[in-house]
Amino acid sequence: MLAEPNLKLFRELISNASREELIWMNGFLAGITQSAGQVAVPVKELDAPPAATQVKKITLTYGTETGNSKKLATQFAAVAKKKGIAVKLSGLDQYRLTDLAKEEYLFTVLSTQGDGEPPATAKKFYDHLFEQAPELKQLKFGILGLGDTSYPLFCKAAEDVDTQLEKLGGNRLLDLQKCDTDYEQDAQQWFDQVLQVLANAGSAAAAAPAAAPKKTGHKKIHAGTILANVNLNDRGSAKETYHIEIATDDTVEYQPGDALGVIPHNKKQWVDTILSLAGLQAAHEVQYKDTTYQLGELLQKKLNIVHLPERVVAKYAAIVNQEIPATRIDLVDLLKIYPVKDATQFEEVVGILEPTVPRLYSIASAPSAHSGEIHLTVSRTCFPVNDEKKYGLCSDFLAQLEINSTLDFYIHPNNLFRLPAEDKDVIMIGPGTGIAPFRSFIAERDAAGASGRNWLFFGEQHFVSDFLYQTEIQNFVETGVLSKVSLAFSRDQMQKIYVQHRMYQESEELWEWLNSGAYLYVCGAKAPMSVDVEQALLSIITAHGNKSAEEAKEYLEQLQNEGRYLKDVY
């Protein structure tokens, strides 16, 4: 049995080999084993990935939010083409829905977002399957799902599409493959199976069962201690943005661009109220997913008890045998309005509650500049509910962490948001807490002595009260680490000014940087910020690149394909 690194190299070698090369390798290995005094075992030709294939044409689509699905689909397409397979590669947002009924071989890489939903780029395709329900009797298909096992509806969008395609008459060539955040190996095995199926004229019988996704054991949990927790906004600000510094005794490996994952705790007073309504003590022991917990700790640190999804509310209604409208509601309100009859029934309720999902925050520190520490930039989210001020569960939890308190966390790698080589120029657009990864980028480039130029666009409401990391940014300008800073404070004048307006004002120089090979990064709110920024980019490319609107889109897509236009938006 080969070790994993050697197995990966071996797979890469044989996947690109011709039939003649595979025969030669077989004889070569046979000679080696015979010279070592062992009996050579002939390798059957079908045991190696086929160089020739009986299926000559496939459609490969992807639905992506962060870019992982597109990256995989593009890699798969390149390998398939080397095998002599004609590949029609398309994002599901660009896929012509009228072609679906004509497809013979369709393979899709699809991520799952939010509460089991397809990514926005796949929504049109997803809705078409369920609302129009086209007849797909000649379709042969396979689905690869990307997700995160930390979430209760893991790969739900891929599950839905896989099931619906079969209902519409499609023939599933290989089982749905679900992949966790470390998807590379499972995805490669899935595509190896696709090639094997195609080599056997689209026969599903040759494919091995899909590998079970690895659960969250790969996420190493670190114990941190809070060193600092400071509100960066000054008096008079409408916002609260916390700079949090976390120290660890163990070695935490991460890179600029990565995120920190944390599971927030529920407030003790919420748990106390629930226990009182259930007639149970915090120390009462219960079973949850084959593990024994003290009820108070389980409710406070493990389970979601706020804003329960409709599927959980429906299960609660079945337990208490009452009609409850389809809605999202807190557990404490359910217990008050539709009470359980006794402690035993409440234990049933505990069994239907879902684990609290982790929240991800861009890391604001750099390994080279902040050894032994990890920093976060957290906006305490506030919103009204029935004239009452409410706070986001996790941002409120983090904002109230006291110095020397402990915090469990894990590192969530983001390989699609990495710094380029040290001699490359970098443009960073990060208003609000979007500044977090760029603080990491700038500090890392400074520590490394990178020769490439750095240009930061930052925006907030007011210069005086909301200029996050003002002193640090000014120091980076004075020392030459930041070549240029463009600021947009929206409420300091009658007409609101945002980062995209500064981009227009600096459009000629921005185009010069881009056209000279600069890498452009965007981090912050997905809507409307990142949409407005992209529209500004297209306008700048059109104006200064002398391109049509369509050519500007192609230019921006080329930047994305080259890894020079990267987004981390939420």
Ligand SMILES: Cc1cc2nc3c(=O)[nH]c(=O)nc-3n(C[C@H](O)[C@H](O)[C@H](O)COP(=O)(O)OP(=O)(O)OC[C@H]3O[C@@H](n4cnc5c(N)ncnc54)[C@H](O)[C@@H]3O)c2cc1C
Second form
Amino acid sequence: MLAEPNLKLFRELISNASREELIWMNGFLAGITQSAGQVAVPVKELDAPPAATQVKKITLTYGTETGNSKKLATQFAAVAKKKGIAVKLSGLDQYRLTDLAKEEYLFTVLSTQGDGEPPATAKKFYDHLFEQAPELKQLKFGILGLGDTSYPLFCKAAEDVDTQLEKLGGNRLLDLQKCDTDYEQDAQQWFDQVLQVLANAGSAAAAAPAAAPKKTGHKKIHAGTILANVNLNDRGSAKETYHIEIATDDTVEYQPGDALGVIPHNKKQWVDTILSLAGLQAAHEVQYKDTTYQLGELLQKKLNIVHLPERVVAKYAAIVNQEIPATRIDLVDLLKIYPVKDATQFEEVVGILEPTVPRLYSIASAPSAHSGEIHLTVSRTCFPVNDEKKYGLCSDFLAQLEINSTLDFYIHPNNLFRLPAEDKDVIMIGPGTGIAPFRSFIAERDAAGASGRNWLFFGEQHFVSDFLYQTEIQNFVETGVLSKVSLAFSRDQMQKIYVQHRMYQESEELWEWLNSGAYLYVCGAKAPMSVDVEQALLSIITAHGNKSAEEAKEYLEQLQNEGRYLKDVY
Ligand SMILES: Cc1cc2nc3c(=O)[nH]c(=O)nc-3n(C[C@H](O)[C@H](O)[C@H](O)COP(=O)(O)OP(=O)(O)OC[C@H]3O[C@@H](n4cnc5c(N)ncnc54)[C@H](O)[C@@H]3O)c2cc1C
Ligand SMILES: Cc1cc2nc3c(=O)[nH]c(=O)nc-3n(C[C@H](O)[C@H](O)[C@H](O)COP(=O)(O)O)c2cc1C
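Would you mind generating the form predicted in complex with the named molecule now that we have the form predicted on its own?
To see the whole picture, the full complex is given below, headed by that same chain.
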């Protein structure tokens, strides 16, 4: 509450203000108060003239891999429309690049993927900005970045786009807002500021600075105990897929569709070799990012020491003062080829190493069917490097976990991959490890006694050795939980047969399910599987729905907008 003299002043100010001035003041005060704890206001801002009119038209784009950015942009668009602002909402993959130079108000929600890269759907837009470098003199823009602070290049794609748009002549209306995985609140705050700026006739004056992204403290780390770890593939298979059961305590909550986040440990033998090359003991204490660790534990459990990114190799080269070609290489090999001078120089090297990034695994169990446990379906990634057989860090780590050993993990919620109401029909397309969330879905629907029908498409290389969860699936068919199963074993005959081929074969019935309201889910390899499955879907919609290619695309988009076509692909 204001004291009497100030209250009088305030009342006078309000009673003499025009409507536009009131709008400006409202936005201005909100800007100050939203900037937590920040009250210092530059004189320039106080002197800014009152706003004239509200901006009436904006373009809102999103670049997404797993749908979070799209979901936010869609929500924001709906709010803006309610406020009388015309919104052109577009995925960056659909965005006409020739429109950019004509754009006046552009807001973009953009995630970061891979190792600091834009999502595939934003690649064309991103490359256009950097390669074509169009002049964007009339552009006013704001960027919301989605990312994960566990990654060394946090929100890098959004940072790049934000910087480049300004370089190209654009006028930044509000600071880049970077958000961690629990992005909702920061994102909402950013969009409130966007609305404020728009109400302020597109002037950046009243906007509060972007909030600092909250760190990953929200990722609650749980400790689980390994109950079972079995290879589901039989003799003769080219694959190793592990079914892992983890006992959890009561505090672990998840829903079908969620994933488990794991930070893999490095092999002890690698750490021992590094320590001996550095001439240091495991118990030697080092500082890493303001915390003291025992070197052995730091190297084994926290830092990435394999397949180092080129940026780290470049820093290593600077420390050892040697020319090292731009390449990805393991720390052990770097130390062997370009040795450090002494232990002190090695400590410097430790400082440039990056934390190991978490890997996600779809949860294959269901809370109502597997109480107190979490199950995973992990394919042990294998690839050749110079004729040597190597394994992926995390899948190998998980595959080697022994019974009764402990595993630290966190739950990665995925609200964009949820079961529908119990009476709805569900089509699940999940070849390979794509089966994981569907094992969870089916078990959950079974436990709930859901009345909707369930149809599973599964595929692998060979029926005999690679039919993951064969007995369970057959039981679910016998008990009627699975109304239908379509199997595609690609290498059991001369011609390769994949899940999309089974979809074509079942196209009439698939269309009937879809057209009567079924929800369709796809999980597993992003490419080529999910692309081929989508192509098959479009063909089926075209053929059985009597639609043109364009109409089929619209139909599928409509399904997507209704939350009836959901993908969790990687
Ligand atoms: C939402 C989501 C859900 C997922 N669910 C599952 C699931 O249910 N089951 C499952 O099995 N996977 C799942 N994954 C994939 C999983 O997260 C990992 O990406 C996968 O296990 C590979 O990780 P890795 O640590 O084993 O391999 P990494 O060590 O990360 O290697 C990945 C690739 O990098 C290259 N590489 C690595 N090291 C070297 C080197 N030294 N030299 C040359 N090249 C190298 C290779 O091409 C290798 O294949 C999911 C992913 C996501 C995003
Ligand atoms: C394989 C993978 C790689 C990722 N790489 C990064 C990264 O380099 N930097 C970052 O900030 N976030 C990274 N993320 C986190 C995503 O940006 C974050 O989950 C975001 O919410 C995804 O939004 P989207 O669904 O719109 O794509 C990565 C996520 C995955 C699954």
